[in-house]
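Only one chain comes next, encoded as structure tokens, the form predicted on its own.
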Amino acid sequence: MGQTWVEECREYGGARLQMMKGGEGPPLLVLHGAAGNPAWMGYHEELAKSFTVYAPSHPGYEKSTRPDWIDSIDAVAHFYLGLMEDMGVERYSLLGFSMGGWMAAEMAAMSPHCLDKLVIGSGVGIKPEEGEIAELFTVAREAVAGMRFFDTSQVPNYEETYGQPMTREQADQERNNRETATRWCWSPYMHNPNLPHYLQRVSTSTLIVWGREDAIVPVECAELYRRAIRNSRVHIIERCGHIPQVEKPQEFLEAVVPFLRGE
């Protein structure tokens, strides 16, 4: 079978945006985490069987350019709301991972009428009450990589996808991605103190998905998101770390796809 998705370049808001797109059906915007856009993965492919999946690289990531005005998570959220309107997509579902989950939550608070369904996967954005969000920007990349998964033997094609030495181009891109995320998330670190208050106006049907053994964002944050969003529920994936869509993709999809379909 040939490639089932296309890569597009879109111009909006002073940015040139790299966008992967695939599938047919209701629109679904997928927002990646701070590490970068992982290209078209197995979970994208499965989601594209039911939805038209839009998977952009955030401004400043990969091939996307970042205008100076996009200087915070709040600004990125405004950017994506405007982008979807500019594309003529008036209503859509939203799925965000980690930093992308924070963006998704901000978008929902700003414009809840645009959203059909909301999925927050291992999202930063709300400060834990007991634990701490792990420090990612001042530690070695190897240490960060070790925190992403609970058990790498569970990750399909782990060595092929994550175990290969980085090329110089990939290393440069990783440094650039980290610089962009640091600019957006450094102070206050990885959260918006006002976000729980903003989310009180959100009634969008919401699924919050977390790995029980998340070593980056404490699982307690799933419950904090649930408290903040009144029409929400939590799905915990056992023996799983920060990236359930990669570490346990089948369990992740079994929870997310029926929810997005309204089943």
Given for the second form:
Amino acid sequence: MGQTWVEECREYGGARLQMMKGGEGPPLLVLHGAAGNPAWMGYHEELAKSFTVYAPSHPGYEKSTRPDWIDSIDAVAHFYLGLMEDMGVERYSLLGFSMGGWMAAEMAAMSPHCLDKLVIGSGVGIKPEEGEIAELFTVAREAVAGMRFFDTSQVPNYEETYGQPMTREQADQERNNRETATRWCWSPYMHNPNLPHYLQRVSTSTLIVWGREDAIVPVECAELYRRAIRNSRVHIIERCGHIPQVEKPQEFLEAVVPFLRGE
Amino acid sequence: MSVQVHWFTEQPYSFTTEDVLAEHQDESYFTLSNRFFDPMKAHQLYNEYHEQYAFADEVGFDGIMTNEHHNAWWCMKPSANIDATAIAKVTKNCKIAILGNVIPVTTNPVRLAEEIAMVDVISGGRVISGFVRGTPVESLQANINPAENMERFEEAHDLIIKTWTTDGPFRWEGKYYHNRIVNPWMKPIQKPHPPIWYPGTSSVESVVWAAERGYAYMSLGSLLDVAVQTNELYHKTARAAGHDTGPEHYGYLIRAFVADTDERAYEMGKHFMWNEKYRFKSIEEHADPPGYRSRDAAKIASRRVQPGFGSWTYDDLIGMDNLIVGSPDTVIATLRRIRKELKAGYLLIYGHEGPMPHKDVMRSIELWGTEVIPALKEDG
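With the form predicted on its own in hand, show me what the form predicted together with its partner chain looks like.
Next comes the full complex, this chain leading.
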């Protein structure tokens, strides 16, 4: 079987955006987290069996350029709403992970009528009541790497994907990605105090997915999102860390795909 | 202009001991808990440091340099302007070189413009105003986005200069700073404003920034050959931008201790190595956080292997003329050798470190004033 996706470049709002696109079916925009969008992953492939998957690298990430005005999460949310409109995609579902989950929530609050379904995976954006969102910018990158998974032995292809030393080009990319995340999430750190209030008007059918053992965004935030979005429910994946789509892809997809298909 | 000699100390909290650092300092110097700070001991140290300032002025130093660091057990100056005010009141003649205010980490540059003007007025027009981007730690402790540092620096600079040179009230609506009514009553004595100096550690970007504006560049402790290259780049860039620059646009900071004999100076100079392996300790995310440098500069830096301070011994540094200790004759001879290679109009003497005994520092200051400085001034 050949490659099932293509890489496209789109210009909008002063940005030149690199985007992976694959599959057939209703449109689904997938927004990556702060670490970046390095590859077409297994979960993209599975989602592409039911949907037309759009997986852009955010402006300032990988090969996507960032115009000055995209200097915050709400700016990038406005950007994506405009981009989808510009591509002629009027209604779509939205799946956002971690920092991308925050973007997705802001987009839902701005333009709920555009969205068919919303999935927030381990999203930042709401300040926890008990714990804290882990510090990612001012700690050693090894410490950040250590927080991602609950148990690396259950991550498919862990060694191939995460166990190799970075090339210089990968290190440049990682540094540039971190710079973009730093610009957007520095203060208030990884959240918008107003977001829960903005979400009051969202009636979009929403699934909130979290790993029980998330060491980066406390699992209590799943409940905070549920309270903020009236038509939402929570799906917790046991013995799983911050990136369920990679650590337990099967369970993740079993929850997400039927939800998005409206089954 | 004959050479201008300035006195400098970091004002360390010299009671910080290596056993505490070894046990409690984890990732970087600025995470050592401030529970190890005793304000009464600091009070005693400030008094000694201020006596040294007064004496340096009395014996003939042309200026006293101050600076600012935060969360640092090796520098008790969280506000350069407060130290500058102390200098203004304990001295009569010397320049007060504030090197510098960390302007990107302020939320209100107009307040800084007021404070610097106030010190200029209190001191009768003796202020030299340096502006710095600060070490990344200054951004982190203030929770100012490190990726915005350079843009904030430039905008704060423009706003401060405008505040000093334009009659108020005026309005400022920039990217980072928004002031509806800029009209501080306090304006500097020196017109159009106090001299601007730019202190830095020889990064190409900083040298070019200063040179393009004709601001004097102060090379802070770089190795001599680097300072010589920087000096060439500075003048080449400045002249291309239409500035007629000379030695009065370049300064060099160097650690140096004078005593009555070479032997005594060598012993005292060992304090320059005080807690050295902890002082520069920092994880990369604190020393060079994402966005603090431009993407191009970060890429170049990641491919360059530099021997760092911390890898050289006391004797190495003396051998490289990066640290000078000796009797007046020895120190004069070394500084003459350095000045032959580097045409610097200012020597910033980093003359005290760690727990050097106060009385030895006072004697050193006396020898600078009575012997070393007059000999250097004879050379022009």
